[in-house]
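Here's a solo chain for you in structure tokens, the form predicted alone.
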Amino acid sequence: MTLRVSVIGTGYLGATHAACISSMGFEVIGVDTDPAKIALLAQGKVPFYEPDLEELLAAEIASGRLSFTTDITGTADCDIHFICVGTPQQAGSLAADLRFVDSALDAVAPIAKAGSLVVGKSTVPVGTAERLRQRLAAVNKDVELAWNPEFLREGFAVEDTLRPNRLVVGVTSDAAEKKLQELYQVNLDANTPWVRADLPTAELVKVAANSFLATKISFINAMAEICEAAGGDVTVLARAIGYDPRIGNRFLQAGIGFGGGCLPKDIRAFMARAQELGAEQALEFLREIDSINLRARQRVIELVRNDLSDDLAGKKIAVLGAAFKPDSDDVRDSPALDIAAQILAAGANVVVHDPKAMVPAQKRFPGLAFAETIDECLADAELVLHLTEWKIYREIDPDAAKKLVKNAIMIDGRNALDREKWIAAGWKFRALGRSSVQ
């Protein structure tokens, strides 16, 4: 018998997971408390930008395998229930807000059929799964709980779900593992590594991976600071150390640092949980990682002041990019948008362009000006900031761009532009960790 699956929470993670599991041939029901979101998804439309997802979603709805509802009782006959709700940072604290996870568990526990499996995918502090397992058992002793952390990269979420580089399952029985193996059989047939773990280890895998990634990004940004002080070039340094197979060259691109809805809040929640466990010293280094990351943003603002004036009042600054990374419209904790907002607060006339994130950026910072085209953004600018490495920005003709701006000054916050090409066109070119060239 084919498994029936429910996905509780239809945000970025849930909508992607629901569509991808459906495409594997399973019947899937997506559940959310937001009627507007459910209505949109039911029409095959995604309320955020993620490459290839909307096409996949529409195809799966047309197939009849995928549906959406606000009524969780409609999932009572499902064999597996995935919890895919958000775990944002608590206001006034580093800790994760687990209200949505608790609510999802409480909603599904009484209606889940005997022998079914509740599987957490949300990123949670270690110990949450065991607490939820006991909470579930108190309501429905015939249902097991497992944990299957997600490892999605925004911009590659469909690929990462359909062809993951590993599958990690935290289970307490062979039966639970077998059911998840049945669900992911197509991945196992493709030799995807399968890691069985206990519940605490499964929870830790995601936050440990994010912490390592954050550390690597902040390390190269710390080296950028040293290179600037010593007159070195961080791009050459990164290339050289990246040839060492023990290090590798991925995520060694110095710039304005990481952001988004995962890395910043996950490493902070990890620190908070370590403190609760009495192991805060083990993760003390993450405080400096967070500090280095935020300092990179301030360094860009310092460069702006150095090139223009300490007084930025009335000066037009063009900002290329608002999303925290390319191929996404996510502006949560976006370094690009944070820098733009800080420069605006200093009195500058800031005009922002982004191919996908303009609407969410405008909702977050309505005081910023937004341009529909790159040319409009650049027109009469006294300085240009390249802050999100979209392909369309790498394709800008610096000769044509120079004719639009008031001052040909480019600060490449991502070390992604062709520096020699921009310099040859007569631009003063700056980038973090590299000497200024005019």
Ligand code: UGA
Given for the second form:
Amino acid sequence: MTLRVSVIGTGYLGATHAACISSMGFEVIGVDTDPAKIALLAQGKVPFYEPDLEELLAAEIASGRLSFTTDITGTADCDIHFICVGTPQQAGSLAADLRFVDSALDAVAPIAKAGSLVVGKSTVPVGTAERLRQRLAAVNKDVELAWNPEFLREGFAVEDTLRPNRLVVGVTSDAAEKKLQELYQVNLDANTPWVRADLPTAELVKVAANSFLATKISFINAMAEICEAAGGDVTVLARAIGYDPRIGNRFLQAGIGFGGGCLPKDIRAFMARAQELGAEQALEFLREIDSINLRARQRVIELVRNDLSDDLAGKKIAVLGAAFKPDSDDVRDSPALDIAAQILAAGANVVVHDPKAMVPAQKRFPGLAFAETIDECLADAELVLHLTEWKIYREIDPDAAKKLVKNAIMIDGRNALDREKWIAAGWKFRALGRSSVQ
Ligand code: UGA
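Can you switch from the form predicted alone and show the form predicted together with the named molecule instead?
Everything in the complex follows now, all chains and molecules, and the chain you saw is the first one.
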């Protein structure tokens, strides 16, 4: 008998997980309390932009294996229930808001059948799984709880879910591990590393990984600050240190730093949890990682001020990019959008372009102007900011662009443009961590 699976919470994580597990041949029911989201997903439409997901979702619905509902009782005969709801930052605190995780657990606990498994995938403060295990046991003794953190990246969500670089399972019994091995057999056959852990370690793996990634980015952005002060070039420095395989060259792209719905809130929630555990000293460095990250945004704004003689009032500034990273329409804690909003607040006439994120960006900051095309965005601009490294921005012809703008000043906030090409076309070219030029 093939496993039946429910996925509770159908955001980035849940919708992708549901479609991918279905594509492995299992019957999957996606559940969400938001009827509008469920109605869209049931028609094979994804309410956000994620490459390849919509095609996969539509194919899986057509196969008859994947369905969606707002009624959790429809999942009562499932063998595995995944909890994939969000854990945003609490208003007015660094800690994570666990309301959605708790209510998902409370909804599934009474209806889950004997012998089934409830598996948390959401990113949670360590200790949550044990608390949920006890909460589940108080309602339903015949169901176990496990933790299986998710490492997918937006923009690569389908690829990362189908071909993860490791699978981590926090379990309290061999039976629970066996059931998860049955589900992930195709990955095991492909030699995906399998790590069995206890519940707290499984929870910690996720936040430790995200903290390490955040640290890598802030490390290179700190080096960018030093390069600026000392007249060095951080892009050359990153390439040079990255050849050491112990360091590695990925996630060393200096620029305006990390944003999105994960890294910023995860390091903050980790600090908050460490404090509760009396281990705050161990994570003091994350406070510095957070400050370096936020400082990168201010450094770009300073470059803008310098180039416009500290007078932004009424000046048209073109902003290329609003999403927190390319291949995503996610603007949660987007460094690009934050910078655009701060320049707007300083009185500039900010015109933003993004291939996918303009609608969500406009919802967040209705005061910003948006241009449908790159040309319209650049027209008569007194300065151009490149803030999200979409491929189409690397394909801009600097000669043609120069004819559109009022002042040919480019600030590359992502160190992703071909500097020599832009300079050859007569642009003043600025970039974080590369003060040695111009
Ligand atoms: C991150 C992790 O990479 C995933 O492994 C994890 O599963 C996910 O969070 C999560 O917790 O769900 P994601 O938020 O999609 O994934 O984005 P990343 O690719 O990690 O990028 C985060 C931010 O760092 C972006 O704003 C990006 O522009 C920035 N970044 C990345 C840099 O500034 N420099 C770099 O070298 C790399």
